[in-house]
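Heads up, the chain below is alone and in the form predicted alone; it's given as structure tokens.
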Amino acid sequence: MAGRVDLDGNPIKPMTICMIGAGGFIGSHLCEKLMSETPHTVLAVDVYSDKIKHLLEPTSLPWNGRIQFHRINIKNDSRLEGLIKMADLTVNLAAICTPADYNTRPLDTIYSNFVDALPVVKYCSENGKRLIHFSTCEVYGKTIGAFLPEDSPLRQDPAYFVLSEDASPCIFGPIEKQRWSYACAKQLIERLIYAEGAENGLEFTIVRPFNWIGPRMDFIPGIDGPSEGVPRVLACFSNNLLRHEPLKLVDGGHSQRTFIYIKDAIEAVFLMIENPARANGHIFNVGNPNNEVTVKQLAEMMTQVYSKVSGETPLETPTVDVSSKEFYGEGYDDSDKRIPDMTIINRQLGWNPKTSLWDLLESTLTYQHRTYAEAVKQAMSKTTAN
């Protein structure tokens, strides 16, 4: 760790980072990297610590004392401002970010992603503290290309579907399509952060993740999450594979997405943390445009990969079509494509993703099979017995 320098050759001083949502998927990977590769201290704020338990215990760990867990619900805890004041930098990862919730819990979604984030921005701005805020690629909504005739050659022109931080419009569906409650709340907090920067000098960086994938992501219903819950697409498919059920394709699985390995994405965040001169005032797409597939192609690839890692024969009928109304309920809508323009992050931080889609799926499904397969089997046998 000695003699670490930033991208411009300046020494990197040890800092204290207040990480809100440290116990989640992204937070756990970021904490791991900070503990193992830097001298920085983390004030880990969350309501759950399961995913970072291995970093907190035992006390003989080499980084003992550099990560402190604070069990705080940021909705109503006066201790939050004190932690932000103690830190040099606040990283805000807290959010409700599961598409199934946008329809069924739109109020919770809006409050979680806008109202609950307001004090964090306010405390950082008033106390002169730097903020890295996690937004979402959902803020882009639908592409311009989605509104062109289906046979239009312009649909193939990147200008109509590649999403750029400083140029692409944010196009949402009508108000009754409550799926956009999340994107709209996230966009409004971005605008507020940007305004705090312009009017009050807040030093900020905004991160727009494009489908970050890896071990410990999301939850497997009834195993390490609610039985009734519907996680995001990759965890939904993983759950089906673990239970030997067909993978459910919503509206045929025609939407296109890009997927990036969590370890690649964390490298990008790391560069933002340690290079404030290059990252402040910027919004960064963090995704992998080379890993683009339709949701149907993702299902087919996951079926192949899972068969390889588990040694199990795939189902004869590996997928089944369901309507979005049946799967998500009334008010669902979707974006057609989400392909990130990587120009700004490449220019500012020299970052590019490395891991192929097959490799990131193999890593994730190997972890999930090893961690959950036996628990799922037992849960299924109990259900059968009843």
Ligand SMILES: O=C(O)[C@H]1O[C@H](OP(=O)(O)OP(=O)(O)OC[C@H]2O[C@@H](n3ccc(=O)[nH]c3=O)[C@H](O)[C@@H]2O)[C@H](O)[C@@H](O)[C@@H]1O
The other form holds:
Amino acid sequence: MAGRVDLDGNPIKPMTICMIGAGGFIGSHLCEKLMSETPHTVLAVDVYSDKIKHLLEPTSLPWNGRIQFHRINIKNDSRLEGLIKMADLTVNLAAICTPADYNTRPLDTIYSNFVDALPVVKYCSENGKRLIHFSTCEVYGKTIGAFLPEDSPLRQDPAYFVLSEDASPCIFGPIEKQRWSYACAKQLIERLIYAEGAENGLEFTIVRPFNWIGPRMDFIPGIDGPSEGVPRVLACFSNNLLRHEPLKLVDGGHSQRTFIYIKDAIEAVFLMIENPARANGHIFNVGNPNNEVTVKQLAEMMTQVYSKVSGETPLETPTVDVSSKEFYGEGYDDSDKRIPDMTIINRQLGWNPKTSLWDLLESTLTYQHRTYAEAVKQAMSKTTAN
Ligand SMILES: NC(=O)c1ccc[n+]([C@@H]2O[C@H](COP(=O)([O-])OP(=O)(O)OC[C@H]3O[C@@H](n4cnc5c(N)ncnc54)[C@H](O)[C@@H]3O)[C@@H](O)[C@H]2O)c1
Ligand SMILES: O=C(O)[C@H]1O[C@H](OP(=O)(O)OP(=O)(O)OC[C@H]2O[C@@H](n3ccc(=O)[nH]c3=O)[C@H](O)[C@@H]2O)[C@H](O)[C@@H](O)[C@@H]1O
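Since the one above is the form predicted alone, can you give the form predicted in complex with the named molecule too?
So here's everything in the complex, that chain up top.
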């Protein structure tokens, strides 16, 4: 750890980071890397700590004293401002960010992604503290190309689908499509942070993750989350594979996504944390444009990879189509395609993703199998016995 320097060759001083939402998927990976590779201190704020328990106990861990857990709900806790004041930097990850909630719990979604983030922005601005705020690629909504005729040659032109921070519009569906409650709340908090920067000098960085996936993402329904819960696609498909049931393709699985390995993405956040002069005032796409698939192709690849890591033969019919209304309920809508423009992050931080989709699925599904296969088997045999 000694002699660590930033991208401009300046020594990196140890800092204190207030990380809100540290107990979630991204937070757990960020805390892990900060503890093992840097001398920084983390004030970890969340309502849950299960995913970072291995970093908090036992007290003999080499980073003992450099990570403190604060069980705080940021909706209503006066201790938050004190923690932000104690820190050099605040990283805000707290959010409701599972699509199944956007149309079924739109109020909670808007409060979580906009209203609850307001005090965090305010405290950072008033106390002259730096903020890294987690937004989403969903702020782009749909591509311009989605509105062209199916056979238009312009659909192949990157100008109509590549999503760039400083040029692409944000295209959401009508209000009754409540899917967009999340994207709209995230967009408004981005605009507020940007305005705090412009009018009051807030030092900020906004991160727009593009489908980061890996171990510890969300939950497996009925095992470490509610049986009726609907997590994001990686956990939905993992759950189907663990239970030997067909993977459900919403509206045929034609939507396209680019998936990036969490460990590649965390490298980018690291560079932002330790290179404030290059990261402040910027909005960054963080994704892997080389890993594009349709959801149907993702299902097929996950089926193949899972068979390899588990040694189990895939089902004869590995997928089944389901309507979005049946799967998510009224008010669902979808982003058609998500290719991140990498120009700004390349220029500012020299960062590029490394891991192919096959490789990231192999390590992630190995983890899923090792962590959950036995528990799922036991839960299923109990259900059969009853
Ligand atoms: N994973 C991705 O690919 C992805 C993509 C786009 C955007 N994001 C954004 O990144 C952030 C983190 O995402 P994640 O995948 O780690 O999600 P996550 O749900 O695993 O983590 C969010 C954490 O915030 C905590 N939290 C929520 N409300 C809170 C509150 N009121 N008080 C205290 N803690 C609270 C939750 O308990 C959870 O541990 C979110 O803002 C999300 O919108 C993630
Ligand atoms: O990860 C991101 O970058 C962002 O996008 C996600 O949104 P989305 O990609 O639509 O969510 P997933 O649940 O991962 O679904 C991906 C696609 O798979 C489909 N899907 C999902 C689950 C399933 O079982 N079957 C299925 O076909 C969905 O309809 C969607 O088209 C979430 O909104 C956020 O976590 C985040 O902001």
